[in-house]
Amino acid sequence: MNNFIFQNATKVYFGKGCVQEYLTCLTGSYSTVMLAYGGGSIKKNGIYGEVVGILEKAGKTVVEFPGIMANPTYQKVLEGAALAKEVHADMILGIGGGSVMDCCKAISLAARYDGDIWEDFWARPGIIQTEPLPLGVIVTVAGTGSECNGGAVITNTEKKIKTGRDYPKLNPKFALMDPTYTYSVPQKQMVSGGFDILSHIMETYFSEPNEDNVSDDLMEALMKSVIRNLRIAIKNPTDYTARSNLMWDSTMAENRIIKMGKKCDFECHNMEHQLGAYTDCNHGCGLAVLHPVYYRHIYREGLPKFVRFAENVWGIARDGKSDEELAAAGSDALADFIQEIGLPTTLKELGVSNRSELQEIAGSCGISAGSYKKMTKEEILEIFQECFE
């Protein structure tokens, strides 16, 4: 394995019931609690008076910071940063999924923060050296894994740029993660959320090194784990098992863990973003189009662990075929999978209509270093053209 440090400063807490058990001790030491969340399913559902309820009977000052996209904005952060600076509050809870999670970890360092942190942070790699206002998570929708990291996808619509940076200073001070809260989420949006699980482990499973190592072994049986449970939850949205599984898989896949020693390769990822930052698409659907035609690029250059991943994970026997021909059977599985899912499997069906404008969106993607091919603008836009349709 490659050298690592490893370090995770979230303290989670996990299981049906934790919200009413914890939040009071947690939330002990702060009086003003900015509340975030999204477009109010929270209030239909009853989490939102489950948790108002306990923070009001603490006697905390609640103030409400609702209406958080699905892909934040850049100009969404400023104002949540301005409201917690004019009501002076001591901490930000934000109930959601990845959107409202990375969002408020933007806004916890942009409260307290005086430059620009799109310029300062996100345009670029920074150092962070202002203490963020203290953040805590209860998670409602498994997904994006954002609970136990410093990470956070921001969109500019100014400059037409999607990115995510990593720091471990914006790590939620603690994750209330109970299972029950994901029952009443749509499917559509829980079977997206369960591929970004599945992109996230196998964008760190496709690296090097490929060697025998821990990290893929564990990857392995968690890339089995989400694709059983998935499809137990799809049969049974309140299968306790289930959902509690998928929650778990997802902070399994982005917590750092499975990374250690990995070189890791967010491609899709990166064209994913530069997709949603033109067209505002679901961003679980989008990796769903490009993940197995990105995959058909390049298993060749990195054959011994497509052929794993056909054998591993998916089950295929090799009965007489050669690697090539196991490696592209497994890129097939997923494909398989995927409709099976009910994705999408083209930039048509994801609302992508206009053709002309994949260049420009090819152009703006970054490339990532950690691929088995070294990709280039011309065979990312390749890839877009054979996802359009």
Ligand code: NZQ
Given for the second form:
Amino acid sequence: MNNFIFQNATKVYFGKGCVQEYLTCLTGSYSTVMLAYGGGSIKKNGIYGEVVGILEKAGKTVVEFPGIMANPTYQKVLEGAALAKEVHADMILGIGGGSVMDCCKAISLAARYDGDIWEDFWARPGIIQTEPLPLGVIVTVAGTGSECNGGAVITNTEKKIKTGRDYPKLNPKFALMDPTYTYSVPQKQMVSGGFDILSHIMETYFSEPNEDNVSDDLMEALMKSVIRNLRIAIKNPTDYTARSNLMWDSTMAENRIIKMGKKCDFECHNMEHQLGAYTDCNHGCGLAVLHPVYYRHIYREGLPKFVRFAENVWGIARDGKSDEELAAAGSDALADFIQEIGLPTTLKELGVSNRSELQEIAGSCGISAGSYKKMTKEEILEIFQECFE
Ligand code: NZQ
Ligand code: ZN
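Right, and the form predicted in complex with ligand NZQ of this protein, after the form predicted alone?
The next block holds the full complex; its first chain is the one shown before.
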């Protein structure tokens, strides 16, 4: 096994009723709370009323920062940081999914930094050593696992770059995770988030080492859990067991545990992020379009792992198949699952209408050092072209 250091600073409170039980205590030492959220789903499903009631009862000064959009922009980060400074917020409480959590992490850092935060944090990682404003999150949709990592994926619309990285100081101090809060997530978003979980696991699984290691075994169990529970939650969105499992699968995929000792690929994420920077597409849906085509490009270079994937995750019997046939059958099973759960399979379905833009998008994608097959900009463009329609 490769050497590693592991730490995760977020304290998780998981389960039905956790917000009622713990929020007062967790915000006890802060007087001005900046309450940040998205486009208003929390007002419809009652989460907003519940949280504000608890904070008011505890005598907090609550300053609201609503309207965080899916694929949060750098502009929104700057607005949030200006507000946090102006009202002297003691902490930020983010309620939502990856977009809200990422934006809040970015705000928590920008509010404590006077330099050019885009250049010094996202463009040139490693320069900032600032202690961010304390952040707590209440998770309302499973998918990114942002609640337990230091990633803040932000879109700079001017520069057409969507990027993030895991900065441990940005781990939220606490994460409240009540699976019943995810019941109201529309099915399209639930499956998109579910696929994002699967993608995080696959992007880690399909990378070296190939020899026996704990991470690969854990990931096979997690992938089976995501597939099984997503199928159940599609049939019954209020199945508590399925929603709980998906919520924890999501955290487990991105809390660094499975990455220990692994090289990690994340080329599909590199490609999806740039697709998002140019088209503002939905993250999980973009990944669903890219993965099967990307794997058709790389499976020969990672044959032993793709054979394991087919047998251990999809239960495909060898039945006289060669390694290559078995590996291809595993990738086909993934593509079939994407169709089964109703995710898009082409860039056109995703809303990308301009084929000529693909060259520029491909040229802007990062190239992963952890892929079984090192991509070139030309091959990335080929993949985009094959995904188009
Ligand atoms: O904005 P509101 O009205 O709240 O609606 C949201 C939004 O429209 C809705 N929603 C969330 N909880 C709901 C709900 N609707 C009804 N009931 C609820 N309980 O869902 C929509 C999508 O929310 P969003 O936060 O955008 O989704 P997701 O969690 O998929 O986050 C996507 C963002 O996270 C980034 C993505 O790139 C994208 O920007 N990622 C962050 C990562 C990280 N920090 O570790 C890793 C990922 O790979 C990813 O890049
Ligand atoms: Zn993702």
